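In the block that follows, a single chain appears as structure tokens, in the form predicted alone.
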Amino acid sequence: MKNKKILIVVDVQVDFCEGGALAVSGSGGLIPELNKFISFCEKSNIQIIFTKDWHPVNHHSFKSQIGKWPPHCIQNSVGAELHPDLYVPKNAFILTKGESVHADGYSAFENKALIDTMGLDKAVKVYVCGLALDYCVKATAIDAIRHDFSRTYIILDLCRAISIDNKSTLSLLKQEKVAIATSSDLMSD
């Protein structure tokens, strides 16, 4: 278990990709790079977990409910599905989050099944990437640290953010002891 690695691919869903309801800039160019890394992880027997926002139609974060976001990733909608160009291996886990009206769903750890899926050995290395760096990716990585997965890394080149300037996001991640890495660092590890 000491060398166990887990990749969490956060919210690469239709609504967060170009043309979607809450599209993250540069998301289209991210998918081919993600696919290469996911394939590498699959060949390296790294456990892969995909997350999806899975909101009810009246989710509190929607502007129609006095929230800050347009409706997105509504349960059972096309926009809530993982992007069709994203490579999802057959043995990957898919977890949903933000399923109740009042659950933000930023962190994958909101779904209690994540801990069970990852196992209880805190020696595991957790790699987090996807959309969006400044929200769900950040929250997932920080929660990994707070759940005592002290070897948690953001794969920076495999993330895209809503904000143009992410200095404060990166500063907070470092403050929370989340390591910053690149996919090439991990592929040579």
The other form holds:
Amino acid sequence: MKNKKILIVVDVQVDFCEGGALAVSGSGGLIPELNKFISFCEKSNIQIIFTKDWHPVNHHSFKSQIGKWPPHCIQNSVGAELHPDLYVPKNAFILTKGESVHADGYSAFENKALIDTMGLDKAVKVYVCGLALDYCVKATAIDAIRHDFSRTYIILDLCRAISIDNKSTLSLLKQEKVAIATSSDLMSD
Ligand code: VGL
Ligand code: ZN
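For comparison with the form predicted alone, provide the form predicted in complex with pyrazine-2-carboxylic acid.
Following is the full complex, with the preceding chain placed first.
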């Protein structure tokens, strides 16, 4: 299909939202905005994929191991669930990542099912949003470009970051040829 689009909503899970183990600031205000865009995509027949960080208890990124993060998104825990306020359409795909102890799992492409779900048509527009801009959103968008999805966008207003300053993240994204968009641009596109 011409002009096909795919939306990837990255890691909008309890642990990354306010009150969670690795809360990203501003995530509370993000969810209503995200829900509007998800509903728009559903009505527009845009394929929607949700990712979940899904770590074993001894994941190497945890401080208790060799990593820098507090334990988060442990498989089958409440913290690893998609946030209960997030709108998840019935026919959306939900994919997990970060399941192996020794891989970071920042990019959703670590789960080989993502590429199968996206299909062979590299001309699709790929929209990436969610948490956190400077880790899993960034890694997923850059990996989309590396997998030849050359029309990959970050929806900047539908992301929140762990770092306070987005300058280096945005310059890296530009360097990697990821486009930056806003949800209002895309809804009027
Ligand atoms: C993430 C830090 C650790 C993310 C995941 O989803 O951006 N950040 N694990
Ligand atoms: Zn993680």
